[in-house]
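Given as C-alpha cells, the chain that follows is alone and in the form predicted on its own.
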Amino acid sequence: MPDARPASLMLRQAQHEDYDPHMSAEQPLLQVEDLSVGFATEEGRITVVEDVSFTVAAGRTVGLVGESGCGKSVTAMSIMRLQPSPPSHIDGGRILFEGTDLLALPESAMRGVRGDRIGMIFQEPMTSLNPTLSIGFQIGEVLRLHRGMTGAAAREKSIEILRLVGVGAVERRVDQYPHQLSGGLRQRVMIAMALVCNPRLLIADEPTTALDVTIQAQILELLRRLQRELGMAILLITHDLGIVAEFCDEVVVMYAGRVVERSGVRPLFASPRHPYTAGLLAAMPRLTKRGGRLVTIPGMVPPPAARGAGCSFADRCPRVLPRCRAERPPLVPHAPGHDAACWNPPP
C-alpha cells in the first residue's frame, strides 16, 4: 500500500534516524507521568509541580492551561531540562519523548535533543534573543550545532526558515539585530530558530503574550500553517482560553502546580467538570455582554508553601465542600476521555 505521507512529512521524518514509519500513530509523541518538581528555598524544599501527567500524539496541539503561578512554564522548562539545578529538582517521574526518558539522558544526549526533535519559543523574544549578534548568525548558530552546516550553506537555510515564517525581504532582514525588528518580527525569528531543524514537537510557552490581537492572529495561523505542512505536535502554553478554543485539540488545566482538568477542547468548554475551568470559562471576554460586568474568580493561586493539604482551589471555590479542605481529589474519568479532580463537580 503507498504511503500516503505528504512528502514535506517524509523528509522531515527521515532526518531523524530513530523514526520508526511503522509506529502506531495512536502512541503518544511526548507523555509526562506523575512530574513532580520541587525548588531549594530558604525556608526550606518545597514543591512546585505535582505529579502532572498528560500526552500529546503527533501532529496534534494540546494547550496547558492556567493562571501565572500555576506551573505551566516549569512543567515546560523541565521538559526541555532547563530548570535551573540547584535550585530545581526533578522529584519524581518520566518524561518519554519517543518513547526515550528524557530525565535519564546525559546532557551531551539532551543538548542533541533540544533545538532538533524538540524546538521551543520563549515568552519574551527580547530575552531570549542574543542583542549583539545578527539573527542570521543566531538561527545559523542552531544548524552549526545540529546540522554541521556553516558558511553560506547555513546563511541560505537561515533564509529559507525566515522566508517560510513570513518575514518580508529577507536578504536584508538576515543581517539585522533583534533590537531592528518589531516584536512581532522577533517573535516569527525565534519560531524561524525553533523550526529550522524541523522538529517533531514544538513547545510555545505564552508566544503571543506581548503581540497585539493582529498580530497574535497572525502568528497563530503561521503556527497552524507549518503545523500542516511539517506534521509537527505542539504544546501551548496559555492563560488565553480564547486561543484553546480556536488552536487546540485537547486541554490540560493546572492549577497551583496540579493536573485539575483534562480533555478534549470541545467537551470541556461544553461541560467544564472543574470549579476552576468553569471560572476561567465564565471570565473570557468575549462571553461576556456589552456592557455588562466582567466575571471574575476571587482570590489569588496560593504560592507552592501554602497549598494545603486538600483542594488547592478551595478558598476560591463556590462550590467547596469540609471534604475539599481535608483531602485531596484525585484526577479521575467524569466522562470518556474527560478527568477531572473534584470532589463537588459543576452539574
Contents of the next structure:
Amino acid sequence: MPDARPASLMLRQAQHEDYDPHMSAEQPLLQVEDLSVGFATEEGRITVVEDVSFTVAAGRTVGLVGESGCGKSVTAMSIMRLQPSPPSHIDGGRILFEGTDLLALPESAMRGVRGDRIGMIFQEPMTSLNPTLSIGFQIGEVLRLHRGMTGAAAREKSIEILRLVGVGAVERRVDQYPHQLSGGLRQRVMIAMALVCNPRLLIADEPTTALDVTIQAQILELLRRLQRELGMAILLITHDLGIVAEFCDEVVVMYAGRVVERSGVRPLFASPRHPYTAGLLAAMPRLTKRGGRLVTIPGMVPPPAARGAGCSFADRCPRVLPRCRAERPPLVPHAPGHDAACWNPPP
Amino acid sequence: MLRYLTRRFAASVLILLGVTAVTFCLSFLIPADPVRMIAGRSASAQTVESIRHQLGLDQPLPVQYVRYVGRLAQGDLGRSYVQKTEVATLIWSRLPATLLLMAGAIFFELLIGLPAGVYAAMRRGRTADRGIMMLSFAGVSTPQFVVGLLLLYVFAYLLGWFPLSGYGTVWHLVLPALTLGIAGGGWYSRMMRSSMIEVLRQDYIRTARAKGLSERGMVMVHGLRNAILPVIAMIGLDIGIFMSGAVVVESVFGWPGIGQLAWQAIQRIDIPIIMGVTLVAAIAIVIGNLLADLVTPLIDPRIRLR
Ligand SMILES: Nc1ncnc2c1ncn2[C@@H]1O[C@H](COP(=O)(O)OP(=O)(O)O)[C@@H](O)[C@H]1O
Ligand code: SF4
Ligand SMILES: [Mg+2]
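Return one more block: the form predicted together with its partner chain, after the form predicted on its own shown previously.
Full complex below, order starting with the chain above.
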C-alpha cells in the first residue's frame, strides 16, 4: 500500500525512535488484543473491560455496540490512553496501531499519535470545546502542535477544514466561540479538529447521541463523506443498532465488559449468534422510531463487582443452560469471520 | 458598554449611600460622647454644649445625616476630633503608601498562590499536593505579626538585605508586602487548586488531551484560562480589603498606611476618621468589584456586560 502521508509527517515520526509504523499489507490498522482495564474504587479493584479483542482494517468502519455501562468508552479511551491512571489501570493486552503497541509507547510518543494519527470525537458536543477559546484557535492548535504551522497558515488550514465539514459562513465562524454555535455545528467543529491532521483512525464515541434526530443524520452523512474523501478508518461507538446497520462494515458487540459477538454487519443482522445481540435486534424497530435507549431487554447489566464465573448475560438470557452459570463461554468462531461467546446460540 | 458603566455607577452610588447610613448610625451606637472627648474631662457643661452646637451634634439625627451626606458629596469627610485636621487630607496623605502596599501584597499573593495552586491541582492527592496544602494552611493560619517579625529578623536583621522599617524605596516595600503575600498566597493557592481541579474534570480538557497536548500545555492553555476566573473576583475583593489598611503589618514595619490611621482613630474614638476610612474602603470594594467584572468577559466570552 503506497503511503499517502505528507513527507513532513513521516519525518516527524521518524524522530520518535519508539514509533515505527511498519505496516504490512495484511496487518490491520488497529488490533486490540486481550485488553483488560480495571479501576481502583473504594470497594476495591474492579475489572470493567475484560479480554477485549477486535481489529479495525484501514479505511473500514467498525461499530462498537452495547448497552450503556458495558465498557465501550473505557475501551476507546484506553486506545487513546486517555484513561486517568489512577484510578484506572490496564491489566493486560496489547493495542497495536500501525504495528506499534500503543500501550508500550512512552507518553511523549503517544502524544504524537493523539490528534495526529488517531482523532477522537465525543458524545458531548456542548461541553467538549473550550468555552474561552475561539473555534479557529482550537483547530489551529492541533496544526501548531503536530504540523508546526503558525499564524496565517494554521488559520488558512482551519478555514479549509471547517469548509470541508460543512460549516457555513466560515470566515465569520472561525473567530466565534463555542457558545455561539448550535450542538450540530459544535460537533462539526469537533470533527474538523479531529480530522485536520488527516488521521488514519477516527474514534467516534457516540457522536450523535446528544443530537436530535435530523442533526444525527446530517453528522453521520458527513462522517461517511469525509471517510470517502480522506480514507480514514472509523471506530464508531454507539448503542443504536440502526446506525450500525446503515453505517458500519463490521460490528463488535460488548456486554458487561466483554466482547460477546463479532462479525460483519450482514451476517450479524441476518443471524445473530448471541442471545444478547438477538435481543438488541428484536428491540430495534421500536428503538429507531423513538431514538431512545436500549432498555427493552428485561433486567440489568450486572455491575463489575457482581460478575461471576459464568456468562454475565445468564440472568437475562432466555436460552440459559445450567452450564452457562458455571462456565464462561469463550469467544469462538461460529461461522467464518463470525465469532460469538455463547453455549447455546440462537438457531 | 457606556450603558453598562452608567448602570454600574448608579448602583455603586446607592451601595455607598447605604454604607454612609450604616457608618452614620454606628457612630451613634458607640458608648462614648465625642464632645466630651474633644472638650476634655474638666470642661464645663456650658463649653460642652457650645461645642456640641458648633459640631451640629445637637440637631435631630436625620438632619445630621443629610448634612453629612451633603458634605461627603463635596469631598468633605469632616474634621478629625483629635487631630483637628481634615479627614480627607489625612486619608489622602496615607493613600500612596496604602496603594503601594496593596500592589505589592497582591503581587506576592499571586506569585505564591497561583503556581502553588496549579501545581497542587496537577499533582492532586500526591505528596507534592499534600505538602503545598500544608504550607498554605501554615501561611493562612500563622499570625501576620509572627510572619512579619520572622521575615524582619532573618532578612533585615541577620542578613541585612532589607531595611528594618519605614517607607520610601522599593526595598522598604518587599518585606511588608511579602508578609501579606504569604497569608494571601495561602488563600489563593487553595482557591486556585480547587478551581483548577474542577476545570480539569471538564470535557474540553479531555478534548485537549485527545489533541495530543502535553499535560503542561493543556493546563497552561486550557486550564488556566478557565480556572483563573474565580481568582479574578478574589483580586477585586482584595483591593477593597487592603484599602482599609493592613493594621498589623503596618505597625510591625512602621508603614504609614491607612491601617495605622484607622487603628489610632479607633483607639481615640475619632469618629470622623473611622467613618471616612470605612467609606474609602467601601469605594475601593466597589471599584475592585467593577474592575473584576470588566476583566472577566475578556477571558470568558460567554459572560457579557449587561
Ligand atoms: N472512573 C471510574 N471509576 C470506576 N468505574 C468506572 C469509571 N469510569 C467508568 N467506570 C465503569 O466502567 C464501566 C464501563 O463504563 P463505560 O466504558 O463508560 O461504558 P459505556 O459502554 O457506556 O461507554 C461502567 O460500569 C462504569 O461504571
Ligand atoms: S452462554 Fe448461556 S446465558 Fe450466556 S448468552 Fe449463551 S445461552 Fe445465554
Ligand atoms: Mg460511553
